[in-house]
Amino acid sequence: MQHIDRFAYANRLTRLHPAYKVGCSALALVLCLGVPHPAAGLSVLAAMLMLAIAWAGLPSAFVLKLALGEASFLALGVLGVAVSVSTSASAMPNVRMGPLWFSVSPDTLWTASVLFARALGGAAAMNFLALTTPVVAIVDLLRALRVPALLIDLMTLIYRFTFTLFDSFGRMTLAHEVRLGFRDGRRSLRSAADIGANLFVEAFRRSRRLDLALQGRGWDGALRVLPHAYDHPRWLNRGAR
């Protein structure tokens, strides 16, 4: 995640403003479910690594390892729609483990593919927009749609504190693992329940923490930031003159 939100500030369309890529991958996203059919997510999945490895300047190794990683996990998730399981056999091509026929019909082949082709363009559509455009530009454009201050105060705070609490969690887990608290089954259960309620602990403090630094600073239930200065498209400059 640490290295996603760093891609987000350092790639050639940072300074683009977060409309075109949220529009760009809308796009992407109501294309891949409106058409049923495993090529138009397949397409999908195409451009968007074009246009984050192309256009954004990603480094290509990292963004087909997160594509990647993404497909096995789908690929996972999609083999309960490929194989269907009962107590007895059928006509489909089967095969028999225990007491229970797995087989495979050409119908929910052809379910699982569309299936996954939406999802892995979805994602990649997703990923697009969060390795092209930092928190601060999507704010900035959900201020300027009248989303409601709550909800965006909302999902900035809870965006800071994942960062907080995932260095709070890797500290934590360092600290046993050089007491050798991950040593056997009993000791990993008993240091997972530690570091878990530790975390807890620590959110909570850092929560009171925050708060208290608000409220010095005349808090008034609204976080209120600068506006950010943002680039269009240079062939829609041209048309504008």
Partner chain sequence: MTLGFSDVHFSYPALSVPALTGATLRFAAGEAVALVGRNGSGKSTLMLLANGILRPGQGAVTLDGQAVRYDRRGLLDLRSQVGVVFQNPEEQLFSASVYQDLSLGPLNLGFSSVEARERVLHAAGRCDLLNLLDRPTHALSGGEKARAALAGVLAMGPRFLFADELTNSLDPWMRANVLEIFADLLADGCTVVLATHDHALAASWAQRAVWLDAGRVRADGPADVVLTALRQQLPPAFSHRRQTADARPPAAVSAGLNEVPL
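Given the form predicted on its own above, I would also like to look at the protein as it appears in the form predicted in complex with the partner chain.
So it's only the chain below, everything else dropped.
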């Protein structure tokens, strides 16, 4: 989590208006889902990897490793689609194991390969968005798109406090670790429950103290903030002038 978040704040496209990046990813997703051919997914994959590495300047090792991990999981995932199972023999080449017949047909193979390419392309598009765009920028975009303010406030708070609660969570886990709280299953369960309950109490108290601090700053319900100023692509500026 920290990795992706850190890259999102420190790549060449961080300050680029989120609409362009969300647009890129959305277009890629539409292509992936709309064209039922493996070529669509694979070309989206190639394009998104290129954009992430060449345009955003992300380290290629990290980007490729992320995609490779997803590919290996997916390869197993589509197996469930490629192989059919039945209690009787089908017309396709069959392998029998006990009461079950396993078969592979050109149809299922095609579906599996479309799916594989599609999901890989889709995941690459998501990775591009996640690695280049801070969550704050996406929330800014949603605000500009007139998503209800209440939802925006919830997103702002959840994103912010995920990090502070993760900090507390880390400290609590460490405190249990040093007291051998995870030595065996029973103790682990107790420790986990303890952390879960304490974390809830902490979240609750934090919300109270935040309430005080925000009241002190004149807060009366809506969390009004200024939008960030984002860059636009150079070619667009040139066109405007």
